[in-house]
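First, one chain by itself in structure tokens, the form predicted alone.
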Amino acid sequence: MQIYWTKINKIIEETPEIKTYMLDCPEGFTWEEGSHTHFALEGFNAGDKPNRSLIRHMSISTLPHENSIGITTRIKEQCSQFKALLRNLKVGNEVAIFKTHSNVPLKREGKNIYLLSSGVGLATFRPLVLDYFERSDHVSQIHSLNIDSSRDFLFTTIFESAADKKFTSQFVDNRNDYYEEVKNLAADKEGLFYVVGSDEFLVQNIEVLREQGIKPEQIMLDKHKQQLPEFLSLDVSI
């Protein structure tokens, strides 16, 4: 396993609670849209075993041509030790990234794509949308639906409806509106539904989609292949 040590080159305050840490691209490090990585703080590998409290599984919110690795995360006032340490990092501090992989690349099968996310989960979809804007081959159209009760919606300049690009974006701040809209979107029985959020959020979305007749193979989750059956089985539970 190769560990890439790299430096923070910029910290962007997206909203009062959400920051994007922009990292230098280490030589030889590559990724694609929809990728996640293991993001670790200094000292995580100082002992005989990795200190898992200093490691988090994070989505990469940028594309390679942006020349920085973007890690977008919510840091609340009351937060974990990891988030507290992260909040205190400055430009120039070192972090580590390793085990990078994409479970949710953009499928180009000539179908409509629906991106369903909660809060900062939208960071996973940012590179997919940018990739689609650059090359729309074999994608009929994309619709993004995001729920965030804080109303501090993320990446609003990118997630902005554009008829000429066959892209629509929708933000809601409550669950009732969100799930009613998911049901409406599921009227497209051939569509592909990408879902990103907490495990509870995934299960709730899968239940709604399955009730509307959407098949498991039409639902894309940011999970390893071996984890998919436990979410996509008919008897959904966590």
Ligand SMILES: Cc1cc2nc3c(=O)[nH]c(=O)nc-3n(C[C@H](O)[C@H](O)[C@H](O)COP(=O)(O)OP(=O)(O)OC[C@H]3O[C@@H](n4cnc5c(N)ncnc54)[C@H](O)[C@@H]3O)c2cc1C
Second form
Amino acid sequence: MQIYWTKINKIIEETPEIKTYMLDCPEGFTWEEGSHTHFALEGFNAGDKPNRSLIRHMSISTLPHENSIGITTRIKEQCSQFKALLRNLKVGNEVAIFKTHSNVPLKREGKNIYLLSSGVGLATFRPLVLDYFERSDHVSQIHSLNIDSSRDFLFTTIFESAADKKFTSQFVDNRNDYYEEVKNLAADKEGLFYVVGSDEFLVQNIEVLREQGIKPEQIMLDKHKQQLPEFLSLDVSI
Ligand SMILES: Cc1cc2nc3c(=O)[nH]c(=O)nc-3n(C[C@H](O)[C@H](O)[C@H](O)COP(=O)(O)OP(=O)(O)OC[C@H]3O[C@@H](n4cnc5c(N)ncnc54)[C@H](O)[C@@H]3O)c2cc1C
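Having gone through the form predicted alone, I am curious about the other one (the form predicted together with the ligand); can you provide its structure?
Full assembly next; the chain just shown is listed first.
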């Protein structure tokens, strides 16, 4: 396993609680849209075993041609040791990234794509949408639906409806509106539904989508292949 140590080159205050840490691209490091990585702080590998409290899974919110690896995360006042340490990092400080992989690349199958996310989960979708804007081949259209109760919505200049790009973006601040809209979107029985958020959020979305007749193979989750059956409980008759 290759560990890439790299430097923070910029810290963007996206909202009062959300920051994007832009990291220098180490030589030889590349990724595709929808990727997540292991993001680790200094000292994580100092002992015999890796110190898990200094490592978190994080999506990469940028594309390679942006020349920085973007890590977007919410840091609340009450936070873990990891986030407290991260909050104090400055431009020039070093962090490590390793084991990078995409479970949710943009599927170019000529279908409508629905991106369902909660809060900072939108970060996973930012590179998918940018990739689609650059090249829309074999994607009929994209619709994004994000729920954030803080109402400080993320990436609003990119996630802005644009008829000419066949892109629609909706932000809602409550669960009622959110799940009502998921039901409406699920009227498209041929669509591909990507879902990103907490496990509880995934379970609830899958339940609503399945009730509307969406099949497990139409639902994309940022989970490894082995974990998918656990979520897309294949006990339901297909
Ligand atoms: C594939 C994958 C991709 C991911 N991508 C991202 C991503 O791009 N961005 C991202 O942010 N996360 C992402 N995550 C989730 C991430 O790995 C962390 O689990 C998440 O950010 C929570 O971080 P944390 O454990 O440091 O807790 P925190 O974010 O610090 O806390 C979680 C919650 O617990 C509360 N809390 C924590 N500590 C305390 C305390 N001491 N007292 C009171 N309340 C407390 C916080 O207020 C918060 O509500 C991803 C996970 C996976 C599996």
